[in-house]
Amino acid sequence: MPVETVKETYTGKVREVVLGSGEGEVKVGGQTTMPFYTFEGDMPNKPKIAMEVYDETEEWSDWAKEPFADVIDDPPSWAKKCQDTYKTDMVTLQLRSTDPNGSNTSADDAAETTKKVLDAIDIPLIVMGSGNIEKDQEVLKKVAEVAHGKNIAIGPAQEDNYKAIAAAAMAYNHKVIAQSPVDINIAKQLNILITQLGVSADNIIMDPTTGALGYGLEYTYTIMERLRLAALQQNDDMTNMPIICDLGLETWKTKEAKVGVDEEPTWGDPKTRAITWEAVTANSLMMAGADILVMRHPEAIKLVRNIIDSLS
């Protein structure tokens, strides 16, 4: 006797968000259903890939400074590296030189750093601050100018600073990434503030706080697939928006990336490891609902495009 498989009917839409210009525009989101569930629905794009560059690299181990090796003291470089070598979808700038807790370089110097990495692409870039809420208005909005045109994402717009970084947003004509901590409530409150401002709602892209594997992944996971399934179940025009997720950072601060075989010899590899630390954090906030995974060691990226091309 055939058994019917049980589907779920959805009535509302994740929003599909375009990046960059020309031949190198890239779709996010626009799906119908859960991730990958196409039984159900719709899933027009599969999930971007988001290679790091900084312009400023913190403490990291030597297997994940290796890809970089020849490149990682130069921001274009290391751009076009992860464009022509990697064949990302994405580039995600993280200006961390910035902070004023660290080196608080000027924005005029985010900009300039900023403008340079975008001379050296074809494909679609996000700009991300140090986080700090004061300085970060500051610097987004000289990107925002020197990248009008480009059709950028930037951020992290968070509860105490959204107005001036959506209100560059709007005025040079790029994506808001609405940052909030980990909570449901705050992530559709901060969308409806910043939609308030003038900023339409397909121009926002959420980003709910991202733990690793490990370190919170689980909240994360539960928060992520609260808002997706919002969108999906309820037709709700405030938690339909792409989600990005920068997993890259969270990843690979963890004790188990970092850590070699001489102080925890029973691990295994450091390498394998760690490259197996990123992949299975993406692929988990994968199945949550993100749209955008923003991440670090190509090994690592190459595992999860098979999860995706096999799921596809």
Second form
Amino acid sequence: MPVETVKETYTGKVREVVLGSGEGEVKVGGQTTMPFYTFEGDMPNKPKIAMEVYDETEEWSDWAKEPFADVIDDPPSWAKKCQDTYKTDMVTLQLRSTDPNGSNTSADDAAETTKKVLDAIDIPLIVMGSGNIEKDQEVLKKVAEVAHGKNIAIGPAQEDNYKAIAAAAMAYNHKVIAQSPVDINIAKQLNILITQLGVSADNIIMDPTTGALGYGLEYTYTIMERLRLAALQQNDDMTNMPIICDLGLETWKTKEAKVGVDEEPTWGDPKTRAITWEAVTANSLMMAGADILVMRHPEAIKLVRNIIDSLS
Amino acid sequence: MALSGLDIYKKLPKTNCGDCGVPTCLAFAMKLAQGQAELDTCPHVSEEAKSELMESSAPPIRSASIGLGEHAVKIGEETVMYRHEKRFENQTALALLLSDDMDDDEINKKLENITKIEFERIGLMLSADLVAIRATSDAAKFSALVEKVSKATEKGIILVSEDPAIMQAGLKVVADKKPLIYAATIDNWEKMAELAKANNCPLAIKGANLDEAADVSAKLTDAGYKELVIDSGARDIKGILADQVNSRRLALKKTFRPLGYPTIVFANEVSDDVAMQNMVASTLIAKYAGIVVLSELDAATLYPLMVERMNIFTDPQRPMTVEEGIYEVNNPTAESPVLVTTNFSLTYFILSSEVEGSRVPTWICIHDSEGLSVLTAWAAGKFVPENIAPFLKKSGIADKVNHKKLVIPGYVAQISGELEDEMGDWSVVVGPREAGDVPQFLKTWSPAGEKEESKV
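Can I get the form predicted together with its partner chain as well, since the one above is the form predicted on its own?
What follows is the whole complex; the chain from before opens it.
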């Protein structure tokens, strides 16, 4: 006898957001069901990979640098390699060097790098500041300006600096990445505040703050599930933006992705371990609702791509 | 779903005889509804009422146990679709597949992996849980391998054969270790059920699809079998995900008994590629599998899966904690800085990982704050001078260092004065708020250095 399955009826829908311009446009979100529940809803756009490009790679492990050895000091070539060789859906430029507690490079330098990266690729660009409240306002404003017309995403816009960053995004027609500290209420509140500034809700992408595998993954996972359920089941139009997970950075700074066999002889091959650490982090977050996965290693990305294709 | 006291009362004898130890049948029914009494204590309840009541009070997804003693693995008994609703109860068991057509070298290597690969994380030992043994030809070959495995490891065993005669041969060797019998199918279920009953072992069902699995399960459920495990037969990840979600939903929302059992998935049959199997396992740890079978165990790929499992199955209402005490990072000496923070496992993990990355030798004193993070613990009075100072004095940190400087998290800067008063001749330095800024702090500040005020 056929089993009569219970279909969940979702009243809401994740907003569809378009990134990039011209031929290089990419859509994210738009689904009417929980991740890959295609037996009861639509998932018009698969989760997208936004491969990382750094303006600084201090203290990276050898196996993290390996695939990019030829381009690691040149962000535009690096971005081009991600596009042409690794076929990434988008590129995320991580402006780590702007951190005032680090190299403290200028906003003008960041804008220059952004411009060159944009010139090197046709696919959409995401630009992430260092996370420093004050500096990011200055940096992302300049970045938004030079990227005018390219429809990029800039962030993270946090509770304490969202005004300047959202205003910059709005002024130059970009998307804004609203980052909340693993807190569903703040996530929603921040979306409300940003829309009150005049930014369309269709121009917001949510960043719930990513905990890597073993470092708070379960908190991010559950906040994302709850955000997505609020969007789909309660039709909450202030939690229904696509979700981005900035996981490359978080994964690769863990001990498990960095230490060699000499330090942890029972943990297996360090390169395989690090790649799997990133792939499993990405996969878990994808099952909780991630629409954009910011990732680092081509082999981890390959694994995640395969599972995305098999699940779709 | 759970019956109310009144629903139960209707099925009781209503004689108020008091033989159960409770004065009235209604009061007894109320206690039953609250799980404070056992139906067996009523000597007069009819057999019919008993089976009805037992059935309706049974959990919507039953449990199954495989193996014995400390290596016994319990799966099932899940009550929610999403972990924030309550918690996921019994973590996905990971099994390694052995087959009786493998050569000795391969088998020995795999057996070594299953016994040797383990990881310690916050005081817990993580390792694969089960060995699945597949019969490919005859009973003798199969039982020889079963015997070999059972001697090599105490871990629970899954016997894999659809031939009842071969299954019987395997059971002869390990029935007393409570292996999982895999599998009863539409064709052999009566014979497999007999074996499960005679040997008191849990029984897995394999359907050609979810409908067929539910059919076989309904027959076995009606025959009184309770420890069942379901394989819906799907061998593509998309189909498996749909079956996992639909089974759990039917069991939880509709109390659909035939699918109210834990599940088993053969990731090794989804893909030959070991890395892909790992991704399949990762998906199904998050999405409801009771057991996932893999063809290889490799420390580098198993560790991430184990940690994912630990994360997903953590009780969201109860934070993970680490033990109170002094933790050494990067081989600290008498000159090294002393940091103090709370025992919320995430606080500890992130701080120790940052300190480790800085390569600065450091003592980290972890104070038992009942698993709360710094600011919350301070607000709740669990991370305040009155309890931090006694802990530090008792910890013996003073004997390990030749200075008297203590670094506290920036979020509790306000306690520094009072903590200094409590700590006698120690001075308290306010460190950064965020763990991410600690490496920078440690590079610019040291207990001997003059730059004490440089980074507040």
